[in-house]
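A single chain comes next, written as structure tokens; it is the form predicted alone.
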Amino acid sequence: MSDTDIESVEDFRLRARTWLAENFPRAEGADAFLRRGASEEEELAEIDRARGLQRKLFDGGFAGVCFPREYGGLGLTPDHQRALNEECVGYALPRILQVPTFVPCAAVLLEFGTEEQKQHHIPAILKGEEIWMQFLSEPSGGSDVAGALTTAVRDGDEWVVNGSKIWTTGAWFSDYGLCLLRTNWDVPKHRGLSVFIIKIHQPGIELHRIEMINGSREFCQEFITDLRVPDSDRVGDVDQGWTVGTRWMFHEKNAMGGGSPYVTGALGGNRNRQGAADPMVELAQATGHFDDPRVRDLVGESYMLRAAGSALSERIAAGMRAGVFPDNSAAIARLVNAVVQQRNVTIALDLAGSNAAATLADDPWAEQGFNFLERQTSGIGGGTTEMARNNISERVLGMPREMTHDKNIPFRDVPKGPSGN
């Protein structure tokens, strides 16, 4: 399209204001997926709740603001993105589908998955009919995702998959997953990966939930026996998957940093409209606390926070779209927002006091003490924090990378630990 083809920003955003008004649910409480003490069916009602949302944001013509049109996008820019977010605040959004499914996992099929391939899933994502999860971790790898053992053997047109993945969030709900595999053991780790779509739910997955410290069951193993996958269903070439995964990593980074377009509503960070209710504050004055002088020093920190994270990430986001800032900028908003977010835990906690171990869902602090023992999740999921003080220092400021004992070894011969299955 032409720039005068293009509805001008202003024009969308009270486009989306009137049409969010008149046909979107507004927020009410907390998503019963990640809750803790929900069952499986208010987990199972939620994400076909959001499944139907996200239709009804295609239907309306809000899905997919920047994805391109002959997927079933709009194929419009991040501004006309970010005015649709700032839209959407107090609007019961199907978060769940944003990340993954729509960042990194659609973000890279755009980028590296065959015209048959993104013809088949982009539009059935932007329906809300595909929710897709990532199978990268795996029980001996930890941080280091390119030393993936799950393996992928070629046969003929199709490939056989033994191994595990873990920590994959909500696999027992979702469809499909971009999966990182091992197709090459006789060259160094990173020239040895190739990366395929995998459907979940089929003979050859066993789908093992795991329970997490607050009773939520969302995170998941699978254990891989003698899956065949069709050579159709593999993303970019063979044993070229670390290529195709440091985009994935860089789209993942930036979903967390609160930059990617391809998100619709808020993630993290400081994103009410002007005055709207600030959770501090309702907490602050729940406790009958507020007049004291700490506390209210408490509340202003965590506001400060959350707007200079919020201003952060759109300055990078900002930068690395005009090319100012090198891609793996992304992982300075990736590191804020966590750290941010882990203060912020921390700071309800002792806003809540003796009260952070209520467990009433209508108590103004209940959660506070299950968020604070969780806090440290905001600096794993999305690649560890050390990971991206990582990227940063080596890939941003171009300090000396740190020393390798793999480098140009075959796989193979690379020393490994038990695996932990």
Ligand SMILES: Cc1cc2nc3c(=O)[nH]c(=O)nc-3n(C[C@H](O)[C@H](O)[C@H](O)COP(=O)(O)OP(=O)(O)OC[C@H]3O[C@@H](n4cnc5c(N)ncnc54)[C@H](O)[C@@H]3O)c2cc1C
Contents of the next structure:
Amino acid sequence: MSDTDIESVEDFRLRARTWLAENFPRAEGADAFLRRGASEEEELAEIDRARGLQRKLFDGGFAGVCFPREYGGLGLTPDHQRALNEECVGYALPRILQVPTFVPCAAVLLEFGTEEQKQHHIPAILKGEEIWMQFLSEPSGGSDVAGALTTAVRDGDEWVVNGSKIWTTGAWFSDYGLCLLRTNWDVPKHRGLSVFIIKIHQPGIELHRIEMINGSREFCQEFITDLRVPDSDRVGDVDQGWTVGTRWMFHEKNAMGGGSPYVTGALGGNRNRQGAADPMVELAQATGHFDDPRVRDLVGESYMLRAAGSALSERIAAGMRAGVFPDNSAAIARLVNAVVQQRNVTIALDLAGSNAAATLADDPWAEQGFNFLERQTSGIGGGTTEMARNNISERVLGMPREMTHDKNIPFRDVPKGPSGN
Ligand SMILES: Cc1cc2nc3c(=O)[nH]c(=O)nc-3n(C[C@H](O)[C@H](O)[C@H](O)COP(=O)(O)OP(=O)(O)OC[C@H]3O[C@@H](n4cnc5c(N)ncnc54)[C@H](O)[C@@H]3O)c2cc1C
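Other form of same protein, the form predicted together with the ligand, not the form predicted alone:
Following is the full complex, with the preceding chain placed first.
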């Protein structure tokens, strides 16, 4: 199909606006999943609701805007996706399904999956039938993704997997994991990895939920023992997992930076539909200090940061699509998004003042306090901001690469910490 055969962005936008108004529920506060103190039953009900809403989007013809038609998508452009995102503001979107299921997982499958894998999984993902998670980090470390120790050993048409993954957000309610594994210890680190699709709930995977200091139990650790994975679930070539991994990291950063065309709804981009109430203005009004000059300063700063962050994300995404910026520029949007998010959380805390000390989970003010306590996470999940800085200096600006000691030696000879071998 040529570009001239597809629906114009404005027609698509108007159709989406009408369809959403007639068919989609408006958002009412935070999802149960994101509400502190929600019970497991409430969280599971929220996941089911998200699956149902995704199905609704699919049946209405608004799911998978940039996914090819042969896999159930709409085969449209990032401009169509952006128009849909703008129209979606204020609706109860199935946000929990967007990252990492659609991106990076489905995006990686699109690039590297076999035809059978794509036919099997992508339509199911677009219908909300499959939720995917990323199995990357290990107890030995997460920044050095290529240092994975969890190992797959070939046995005929299967692989036998042993090891442990950790910090897998939401694995307990998910169906599949995209998993980076070591398949060769006799070559340098980056050359002995492969990527597999792993069904999460099956014998051979013992899943533990990790309780954090704020009571959240969204993170999981998986202990994998003699798990048998069919070779047909391998994504990409044997020992070429870093080729897949590089694109995986790109899609992840692109999503964290708000520039991915595979995400429905604003994630990180801080896009507000024109005329929509500004959340900081609403917060300032609620404090009763609306006229305070210092409050005005903070609200103005927050707006400027969000507007600049959003514009930068869109500029970077457009530049990468046009080939003007290298794909590693996704790290710029990822970094600025985390910096903006962290500063905004601090501004919200300043505006809320002592109200934010409320500790009851259902107190509307408590959100500012809890968000502040968790503010570092936006600079860690999806790769840390320190790693994004490295990426920008080395791979965008061409500065000298960080010194490594493990580049040209077999991985089995690389000295490892206590949790390595
Ligand atoms: C909200 C959230 C969601 C997450 N979801 C997932 C998930 O679904 N799946 C998954 O696999 N993981 C997930 N993670 C884990 C995350 O990817 C890791 O925490 C992250 O990559 C850092 O790894 P680490 O915690 O092992 O820290 P380390 O890698 O041990 O790093 C420790 C510190 O050292 C710094 N550092 C390390 N190496 C360098 C370097 N070369 N140069 C400069 N600084 C460096 C890091 O920036 C960090 O500050 C999630 C984390 C968070 C917070």
